[in-house]
Structures are given as C-alpha cells and as structure tokens.
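Starting off, we have a lone chain in the form predicted alone, written out as structure tokens.
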Amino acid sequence: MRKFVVLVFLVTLIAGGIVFAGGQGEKAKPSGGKPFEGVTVSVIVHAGHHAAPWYDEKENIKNKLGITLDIIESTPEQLYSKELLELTQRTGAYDIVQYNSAWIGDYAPYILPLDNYVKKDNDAIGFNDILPAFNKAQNLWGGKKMSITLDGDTFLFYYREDLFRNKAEKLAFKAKYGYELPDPPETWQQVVDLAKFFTRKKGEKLAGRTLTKNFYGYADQAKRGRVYYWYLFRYVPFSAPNPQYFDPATMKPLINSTKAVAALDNMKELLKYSPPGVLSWEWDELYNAAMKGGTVGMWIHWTDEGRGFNTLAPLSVENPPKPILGIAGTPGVKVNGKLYKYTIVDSAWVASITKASKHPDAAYAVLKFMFAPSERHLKFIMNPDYGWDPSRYSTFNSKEWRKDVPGIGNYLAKELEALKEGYPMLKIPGAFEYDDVLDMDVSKYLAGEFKTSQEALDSVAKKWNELNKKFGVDKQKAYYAKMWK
C-alpha cells in the first residue's frame, strides 16, 4: 500500500512538471523520477523525539524527492525567540519552522499561506482530512490556511475509573454529598467534592483495600512557566456562556472579572488536595505520580496518558484491583442549569513556510511527504516514541491501530468526543508574553505572595493593558478579531 501510494505521487508530480505552484519560488525539475533534485530544504524543529521522524524520513525525502533536508533541532523554551529573530530578519535560514500554534499573532507576517497550494493539487496534503477542532484552532489565520497540525496535542481529563466504581466509595460519597458519585464528573465542584473525599493518609482505607502510601484526589501540573494553562482550564468555562480573553470591542481585559476570580479561588481550593510539592511540578511530576505512583486520583493532562492506558499502575493499596483509566473532556461549569465544557486545542505544534524562503515549492512538497494521509504519517502517531499526538480522521479512525493497540478506541473516542468543544488559546502579537505574564501571577497567587486571587488577576489585567498599548491597542483588536475567523 505504501509503494502504491509514492508510485501514484511521484506520477502525478511528473506529469505535472510544475508541481507545487506556490506562485513564489522554483520549477519542479522531473529528472530521474526526483522533483526537486539538488534543492535543500532547512526545517527548525522541537529538539529530541519531536526531531525523530524528520531524521528517520531524511532518506526517503532525498530518493524520492531529490531534497536534503536540513534538520535544525531546538529546545521548546528556546523556538520562540530563535525562530522570530530570523523571521524578523527575512534571512531565509529556514524553510520550514515548527511552532506553537499560539504564536501565530507574532508569525503571521513572516508566514506563506498554503491555499494556493492546496488549490493547485486538490487538498493532496489533507486540510479536510484534519478535525475541525484542530483546522480552526492552528491552521487557519484570518480565514488563510497558514499551517499544517504535527502534533494534535490537546488536554483530557484522567482519573481512577477503578475507583470511582467501587460500591463502598460510590456509597459513602452519596451519603456524605447528597449525590451519587460522578463517573466522570462534569463540574469543577464536583472535582473539588470527589478531590476531599479521596484524599486518605496511608494505613486509612481506599475501595476497601489499605493505603501503603499517602493518597490524593487531584493534582496539576503547577510549576511556574505552564501553570497558565491549568488555569485556563478553569477559566474558559467559569466565563460562560461566551467566554472571551478581551472585551472584542474595546480590548479591556476580562481576566480579572468576578468569574475570572471564581475560577482562580478553585484552583487554590485544589491545592488542597494536591500532593506536597505540587507547585514545583513539571510533567514528568505529574505523569509519575499518576501513572506510575498510583497515588493520584484525577489530574489534567495531554493525551500521552490516553494513548498508553495500558501502562496506568495499580492503586497504592494492598491487593489492588485492576488498574481502569478513565478518560473523558475537561470539566466544565454550570450556567442557569446548562452544562458550559471546553477543552482547550491551542497548545499544538504546527509547521509553516517562511516567506523568506528561498525554495517554498520544495518545503511544500517536504510537507506534504510528512503529513499528508498516508501509512507513513500513521506510523508516526502510533509510535509513541515520538510523541506526535493525532488530528486527522484518518488516523482517529485508523482500524490498524485499534488492531495494534486494543483498547485504544475508549481513547479516541473520547478525544473526539472532547474536541467538540475546542476552545483557543489567545493568538495575537505578543501572546507569548501576555501568557507568561498570566503564568507568572498564578503562581505568586498559589505560592501565597498575593493576599487574594482579585489582587494577582487585577495585576494580571493592568499588565495586560500595557502589553496592549505596547503593541497597539486598534492593532492587538484586529488580530483578536482574526482568532475567531
């Protein structure tokens, strides 16, 4: 199936002759069968696992394409500021960059939209064939089609099914609550409920069974430089019903609104549910404690749990039962009786050309190798080696996966069950900076350095109108207006 579908491409290219009309750079060249012979193509990546399937399909680039492709590896915390140097530059030192897709306000000017392309080859690179969640939320800019999904990261809800469907617990938390035990619980009060029933001292009783080790019944991933999102987890539905990062109007930061509060105070409800050190917990932290410890009851996290349920460890009681993942969208907020849920889809990594560019068809062709439907692209998101989370139809519905991995499909049910309800993350110039200002009085909030969550959000909000008259506030409404487009 894999030589078919390269027989059917490479035909196509040279009956073309020009193959990927960009309108901006080289002719394709058909000799021997390789396109763009000769042509070396400069892609930027996110260094370690991310960078592994550019270097295992460098080979394969070159025999059929006749492109070398240069491999440029940097670390995520690094991306940001190396890329936009050189994007601001127009050096041309890169032909493909790999971003988050949260950075568009600030790439957009120095990023080739694809539309040409997909028109000219009939959407061969598979912009339909990727969830709308996704489409929406990372590739498309101001209605143009500015980038391709790598990696469909996304964040669900985990937590101990195994638990939750224990009689005794079921039982006591009803007489104790007033309702039966959720499974999964749908409102951030249900979570702060079933996150102080859980919480046990090691020797106390857990689904019957003694604890050998100190349980708890939340956690987040809190360290400063990330905890913005766990909080924006809160955040976007406690907004509802139309939550909104700025008034569309006039710009005015909503970051500090009653509701803003509201959703704050829960976070710090949770701490106290969290185990110790939760506030220095990066991913590896949180991932441990839960995957691997067993002594975390419900967390929010990417989809690296979903994909390898089958590795969850046991409860940390004596003769535990079966580990059971549960898996479901991130909890929402009620709003006159109405269920508000979002999951938030904007922390993605995407690939674009540069304008400054100096072989655009040839990098679309890179791209197209990459990312388009095929076998090759599927291997990429089963191997979890990688790290490449799925986006595409293609894959979510991919039957060689579910043969490969069984019990794969709870999980990709509920992702595509989640992702219903996409919400973006800010995406306009600057944001990288509006999120790190939003990071950093989070975390002085959790840590105790501000008295009150209205304190640290109003910080929040009047460090957010400088930043918006630092860029302009006419300029930063604009692009807010194109991050619903």
Contents of the next structure:
Amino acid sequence: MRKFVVLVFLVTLIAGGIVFAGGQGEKAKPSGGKPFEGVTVSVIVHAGHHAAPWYDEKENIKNKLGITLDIIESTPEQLYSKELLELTQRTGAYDIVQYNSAWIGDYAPYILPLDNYVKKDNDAIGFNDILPAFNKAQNLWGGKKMSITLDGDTFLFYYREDLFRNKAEKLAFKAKYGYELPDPPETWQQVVDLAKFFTRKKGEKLAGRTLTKNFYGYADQAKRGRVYYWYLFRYVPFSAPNPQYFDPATMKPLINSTKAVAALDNMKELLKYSPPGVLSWEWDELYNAAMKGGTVGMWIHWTDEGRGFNTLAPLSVENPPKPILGIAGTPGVKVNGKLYKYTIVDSAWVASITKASKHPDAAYAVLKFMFAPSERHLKFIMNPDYGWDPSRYSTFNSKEWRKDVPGIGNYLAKELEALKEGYPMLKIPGAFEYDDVLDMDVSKYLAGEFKTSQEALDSVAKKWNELNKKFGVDKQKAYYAKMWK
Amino acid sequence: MTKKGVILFLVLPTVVILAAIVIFPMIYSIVVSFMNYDLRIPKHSFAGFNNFTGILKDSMFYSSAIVTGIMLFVELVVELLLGLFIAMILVEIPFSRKIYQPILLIPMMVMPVVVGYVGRLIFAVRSGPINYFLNMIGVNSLLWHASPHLALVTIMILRIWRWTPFVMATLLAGILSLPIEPYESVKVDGANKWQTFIYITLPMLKPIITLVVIMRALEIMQAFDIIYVLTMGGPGISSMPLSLFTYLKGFRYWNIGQAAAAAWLIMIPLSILVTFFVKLMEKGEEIEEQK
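Could you output the structure for the form predicted together with its partner chain, given that the previous block was the form predicted alone?
So here's everything in the complex, that chain up top.
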C-alpha cells in the first residue's frame, strides 16, 4: 500500500510538472534578455521583395527575442489559396500571415484581434502613427484592430509636368477647349480632353519638338486580372457624393447604376488615346512605357513612380526638356459644381496573428519588432527594393528620408494630401471573388465581348447578387457595415 | 503461407496504394461534386445536380470548351506535322541528329511560366521583337495577346514552340526503331521516298502517332501555366480554356463543388477521345498482326 501511495504521488508530481511546464510554454521566459528563447514563429509572406525585410531581421529577432523565424514564401497569386486552406483547417501552420486586407472578410474568423495587446503595452506597435486612411481601409474591421499595415499602398495620378508646363501647349489647349490647361487635371472629363489633346503621331510636334515615337495621352493597366482597379478609380468618384459598392440597407449592388455606367464609358473612351496593346498591360508594361519610354502623358499607378520620380525618362522628342514627373491625387467628378475626389487605398499587404497560433505572444513580439515606429522600420520603407510603402506619419514626415533622397518631399507631401480623401476597397467575405467577377466583365467589355457598358455592369450586378445569396444577404449586409467601422 | 495468402500478400499493398492515391480521391471528388462545398462556408450541404446544371448553364463553360477544342485541333495538327517533318529531316541527315536533336529539345526544358513571361516580352505590341521584324518587312504591328482575336493564336504559337520538340523526339525514336526489312523490299520494288513514307513509314508509325496524340491531347486539356501568365484567359475570356475555367471556380472562387462537377464534365469527352484513340491504336496493331 505504501509503495502504491508513493507511486501515485510520483505520477501526480510528474504529471503536474508537465502540465505546469506546458502552461508556461507561451509566456515570456526571461533568459539572458531573450523573452521567447526557443520559440519558433512561422510567417507566410509574399515571395521576393516583400520577404527580404523578414530575412534581413531574422538574425536580429533571434538575438533580441530568442525567436527563430520560419519564413515561408509564396507567390502573391498563391497566397490566398494557401493561407485560406490552412486557416480554415485550423492547422496552426502559420503564426503570422501576410495577406491582402481585402481578404479580411474570409480571414476574420481565424484571425486574432490585436486590441488586447495594444491596450496592454499602451500601443507600442504604434497604431496611432498609422495614417487614418490606412487604418480604416486596412487594419480595422468591425471596430477591431485585425492587422498591422506592412505596405501602405495606394494609387496616385502621374503626369508629364514637363509637357504640361509648356507655354505653347498651354495656349493651344486653351484655344481648343476654352479653359486653362489643368495642371494637374481635377476631373475625369479634363483627363479625356487632355488625353485627346496630347495623343500625337511620330513626326508631329510635342512641346515644340519633333516626336521620335507615337505619343499617347493616357494609359491604364488593363490586363485581365487587375483591371478592376482602374475601373474603381472612376466608379468611386462617379458615384459621388455618397459612393457605395452596395446599398447598405438592402445589399443591392450599385455597380450597374447610371453613374457606374458613365464611369465605364469614360474608361472605354480613354482607350482611344492609349497605346496599342494596353489590354495586355500589367504593372511592368505600364511602368516601362510611362517612366522609361517617355511615350505616355498621364496614368494612374501605385506609388513606385512617386518614389522613383527622379528616374523619369525624357519625352520621346528631339532635344527633350528636363523630365519632371507630376504627382497628384486621382481625378474626381463635379456634382452640382462641387468637386468630389477620392484616393483608393489599396487593400494592400497587412499582417495578422492567426487564432491557431501556438505562440501568439511571440508572434506579436515579432510584429512589434518589425513594424513599431523605429529606425529599422524607416529603413524598410526607404529601401525601394523592399516594396513596402509608407503608411505612418513618422515615415511621411521623416527628415532622414528627405535628407537621403533630395526631392522625395514632393511625393510624400502629395501622397499625404491625396490620402486625406482615402477610400477603401471592398472588404466583405468573398471580396476577392466580387472583385474578380467585376474584373472579368470589365475586361470583356473593353475587349468588345459586351455590346454596351450597361450590359457588362448588369452582368456584374447579377453575379454580385448571386454571391450575396451564396454567403447570405443578411450576413453580407452586416459585414459590409463592418468594413466602414 | 498458402498460395492464396501469398497472392493476397503480394497484391494487397498495390491495391491499398491504388485505392489511396487514385480511387479515394476520385470517389471523393464525385461526392464533392454533389455538394455545396465552399471552404469559406462552414456548412457543406447536399446540392443534388445543381453543380452540374450550374456549369452547364454557364456560358463561360461553353466558350472555354470552344477555346480548348480549338487548341486541341490546331496544336495537334501543327505539332504532328512539324514534329514529323523535323524527325524525317533528322532521319535523312544522320550526322545532324547529334547536333540538332539536343538543341531542338531546349524548348521542352524551359519552364512554362518562363515561356509565358518571355512571351509577354517578345510579343509586346510596341517594343517586342516580333512586331519589329514584321515592321521591317512592311507589315503593321499586330496586337498579339492584347487582342481578343489574336490572344489564343499567341498562346498556341508559344505552346507549339514548346511541345513540338516532344512530338519530334517521340516520333524520331519511333522511326528509328522501325524494322529495316520493309524498306529494303520497297527499295527493290523501286518505290520513291514519298511512296516509302506514305506506304511504309506512316502505317508502321501509327501506334506511336496515336500514343503521341493521346499524350498531347491530355496535356492540352490541362494547359494552364503559359495562359495564366500571358493572358489570364483574357482579354475578356477570349483565351480561357477549360482548365483555367475550372481553376477559377475552384481556387479563386472556392466553389469546390462546381469545380469538381466541371472536372467530371470535362472527363467525359476526354475519356471518349482517349478510348477512341486507344481503339484506333489497337485496330492498327490487329491489322499489322493480320498482315
């Protein structure tokens, strides 16, 4: 009996020890100043330039926090499928996920809100430092802080200021259209006028010099896959004064309204003044034609051009003037004489901690290490090879950046100004699918597969209604309301 | 161990592996095709034939089927003719085989994604070398993959470039393994090269050609990478084949049920096609044996 009691005591002691040790697993274990010694945190990231900062800091994270970072790279096309598969199966394969904030509707059930952490350490990660446009469009969902912004991506309007400043062109424009050449254009109608005005053939004069190549007034990135962005740049302002994707009360799609049709007509109209082949243009084709070729007058793109303002090629004319890149917010629309402008904030890359993570505290420590306002974070943003754009006041107002890259202040100021009118992308469950069906039908219309813009957008509305039904109209209505909170 | 036991012992592992990697996924995909299966929606209810009728009512399914049909016909015909032509040249000039055969096989080694990206560069409307050469001979620039009418042509050019070497290599191996006697007999009978090719080489090569056709047809039905990179099925849906259609349903829209249904719907004509070619091959072999 005595032996039995001793045995029970020993077993209880060992079991208790195991349970105790297990319970301590997640808590910070101060050991030589490394609070998470021995913990491995896995992070799935967009392959390539987005992964570079994680690799650069891997060693520092190990040294400072004791955390081994397991970096899993995935192509952006595969990221959604790969992550969603693991998240829905709750495998815990990833502690931190990098994803496009538009997918939050699908990811939300599997993501750990960061509010408690922020409360606990008095916002050491610096949510207050993030511009409200990004905070609203990317981080918040249903009033909760679901993610931290990695990449403050947005869209800006670029134009050839060297051309727009030319006196002869200014006079000719005024004579033809009856108003001053707008620098920068404020409305989409002005963009049409300017695009038409500046589209000229090789051998003709541009800015008083002879063109060595054909010159085109405007260009979109119109390849199937991401052309919906370029439609939304019009859809949102054309839907002013209260742009919405759906009627918030009924979830009826507004994508086929009269205003939406006018927006698509504008897009088709501008195709006439675009380089041949824009229907196959992805990022690099537009960037190269506009920035390296000097053959495009106006375009909308991510912030890469703004950051690389000093690499703009001269106009494709003989003895070209000094190249100057004009930067502005995307054009708007006048309603009853009032101008409405919006800057679409790309639902770009954010990072979250998964609910299935076995080490959420360690994962949060990693996020804080990488993204809290610091010299390290500024270094990520300043490095154009990393692909992370500014999202924080501390970076937008950085003296160091201005000192390091003379002239960058203009781009930073213009973006800061444009983001005052930030507008979010769709963020409800299935957003990816809603965007893709819009993309497909816009692409079909531009390719001539729909006879009218109304027909194309009616088709989108029909599919959006089907998607609403699939996910549940009432549920989607509630989620749609969440995306504005 | 009894004889029955030995047989069971030897066969069982194969049956288990086969069941695990072939039969179970197939049965599971049939089950999924009858369900409203979306990974983002926790409940997967029974859908009956809705997934199948949904696909059959989708006009995009038919346009994708047409695109796949065009690819099947054009690629098979061009690759076979070109592959056979190059193989015959290499047979006729034996010393060139050692030099040209490895060179001709290079396209096969290039990753399809790379082919897609390179395709974007060489068929670029304004700066691509293809249009540059066309302009040099006085032909206006073509829109290639930017045009709804030429996007599929551009894809097929790249795919034919990539796959003709496979057809050539297989046919060349087939030609080189043909018996020499029939050639000697027709030589004695005074047949010229064309007659030898038509009446001796082609009939004897029929099983190899059929095999090539089956293998190529199966690959064409699955064509994906180059199209994904080059056009993403666009402009519009002008270059979207069935494989991309199924991918979109399954891995973009997460409608796994419909994707499974689409895959089964594609399986039916594919099975008929393969059975037809296999029968053709068997028939050819029977005739050969009777001779």
